[in-house]
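Next up is one chain by itself, shown in structure tokens, the form predicted on its own.
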Amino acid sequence: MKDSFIKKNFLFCVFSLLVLCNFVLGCSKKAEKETAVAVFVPGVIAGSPTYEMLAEGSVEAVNEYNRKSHKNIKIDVIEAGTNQAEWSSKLTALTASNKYSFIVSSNSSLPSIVAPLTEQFTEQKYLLLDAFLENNKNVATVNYNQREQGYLTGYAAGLVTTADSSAFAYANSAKKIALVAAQEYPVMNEVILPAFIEGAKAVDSAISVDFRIVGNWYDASKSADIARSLYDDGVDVILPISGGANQGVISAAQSLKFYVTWFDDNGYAKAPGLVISSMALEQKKLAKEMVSAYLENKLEFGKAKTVGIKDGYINFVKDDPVFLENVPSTFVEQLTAVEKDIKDGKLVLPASN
């Protein structure tokens, strides 16, 4: 009787242990499955430097974490395409798939799409760069001070359009510059364009600034037509912010000979001698840092940060050999001085969120 009791208890303990092991292993597998990262690109990577840097930085972060921790965290990069009307449904479907614990993206329009999703999918975590959203426990955002970026770009354009032809051979006497955007959106209308104008007029209040819309982020043929029209109207410096359509402005500049200022990355090699400034975002660095912080359980959700020149996430690219070979040293010095004033706090350009 006693032996039977011991045997039954032994079998019960073995059974309980097996159940516990299966539960632990099951939880472990479930946790491993849930620890996955998706990079949601609201557009296409080709021709879009910010999205290219977003993907590169995120992938690097996961790969480095896997090497250090001997884990196998999965990361997928998903392009949503250029039809903005589809972004919401595609991000909803991605979230609803429940395949990724962490979704990373970058676009100022995304907070309005993500906020309602966090109410429906309460466990999903998001990181949004180039965006601003406060007090949402499921979302971390980092916004760039694009007023600083736009101001410096406008200042560069202002210096060139007012320059003598001995310094910039294709500058004319009209004092006209332009911004060609893919579309109108709050950050463009309320931050980038006003800052671009502000920077240009800091050089000379007589400078006029034209603003044109392509209508999408890919039509290089249309942006080239717009650039030709602006050139015919006396514009000698154009800032394109239109994704893949930027190539149309570059092509027009090469054939007609006018100048281009560049946004978001180093663009000097795109048209040597014609691209006269690049105000780069350190998007790859930021994406890598933030994704790494998530993987190490150090990322703070519910807080919105803004970074700029002083923080080292926006910079005037001034050490490129192609750039230095094609612009006067005085131009570099003048633009560097303005950047330094912003960095040192002598010129304060608060971000608008």
The other form holds:
Amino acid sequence: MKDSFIKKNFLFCVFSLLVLCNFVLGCSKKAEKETAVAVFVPGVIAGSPTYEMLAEGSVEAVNEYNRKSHKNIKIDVIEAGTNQAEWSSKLTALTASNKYSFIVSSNSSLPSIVAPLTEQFTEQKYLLLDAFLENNKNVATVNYNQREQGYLTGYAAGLVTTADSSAFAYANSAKKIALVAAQEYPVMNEVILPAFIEGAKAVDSAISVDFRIVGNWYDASKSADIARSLYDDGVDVILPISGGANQGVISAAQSLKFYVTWFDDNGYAKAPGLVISSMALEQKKLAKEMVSAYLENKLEFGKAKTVGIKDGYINFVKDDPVFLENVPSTFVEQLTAVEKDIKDGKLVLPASN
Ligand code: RBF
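Next up, the form predicted together with ligand RBF. The previous block was the form predicted on its own.
Okay, now the whole complex, with that chain kicking things off.
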């Protein structure tokens, strides 16, 4: 009788202990779930500087925070792949998995995918860079003033296509430049291309700008074909904005000898002497700052910021010896002067959102 009483009590204690352990473990698991970061890459990282910088900056922010605070916050980088039709369902699944308190992504198509998700998953927070969405309490966005980036790039291309061959050996007498884009999208059609044209025409209104589409963000042989046909047409400067397919324009430039203006990061080493400008986005710095702010509970949601040359998030890269050794100093000075005018507010190029 006494034995079975002790046994029953013992079993009850063991059972209670198990329930307690489970509860504690469950809670700690939940606590882990509470702060975790996912970087949702809409495409693939390889060949896409904006995505590479996004992932690097976010990972650095989490690692630094973990080191400082002795925490172990998780960050996963997930590539959604090049099939854009799948992005929405992939992001929905990632959100529904409830594994990440904070999802970070980048490109201007994300707001329309994320906005409906915030109605369904009201606890989920998102950070979207290179994107614009106002007044959604679950979303913070930072957009770049790509009118400035496109204008400076167009100005660089304009200076080169109108240059004498004594300054730029492969500049021909035709005043023709081109933009090779992966696809058409509102920011491309309404901001980047018009600003590229605006910058070029500021050098010489007789410059003509061709606009060609690759059809995806990876086909380098298609973009090389396009570049070749543009070259045959008299184009001597091309701006490629086509992710992995940019490589096709670079290889065509190397074999045919024409110039390339580079977007988003430092591209001088890709074809020394032929890449004649780099207008970089400080996306790594921005991602790091914004993710750090989130981890420190300082990130404001519902806000849409726009940053540009003045704020130091768009930079004309001019301290690279590969660049300086290959272009005339007057070219560097002319381009620097335009950048300075934008910085000083003498040339105002407002971003239109
Ligand atoms: N940029 C890339 O470098 N790689 C990409 O795969 C890529 N995919 C994009 C898909 C869509 C639907 C949109 C709107 C933009 C994409 N971008 C990509 C472009 C990027 O966000 C930015 O506009 C350009 O890099 C110019 O800064």
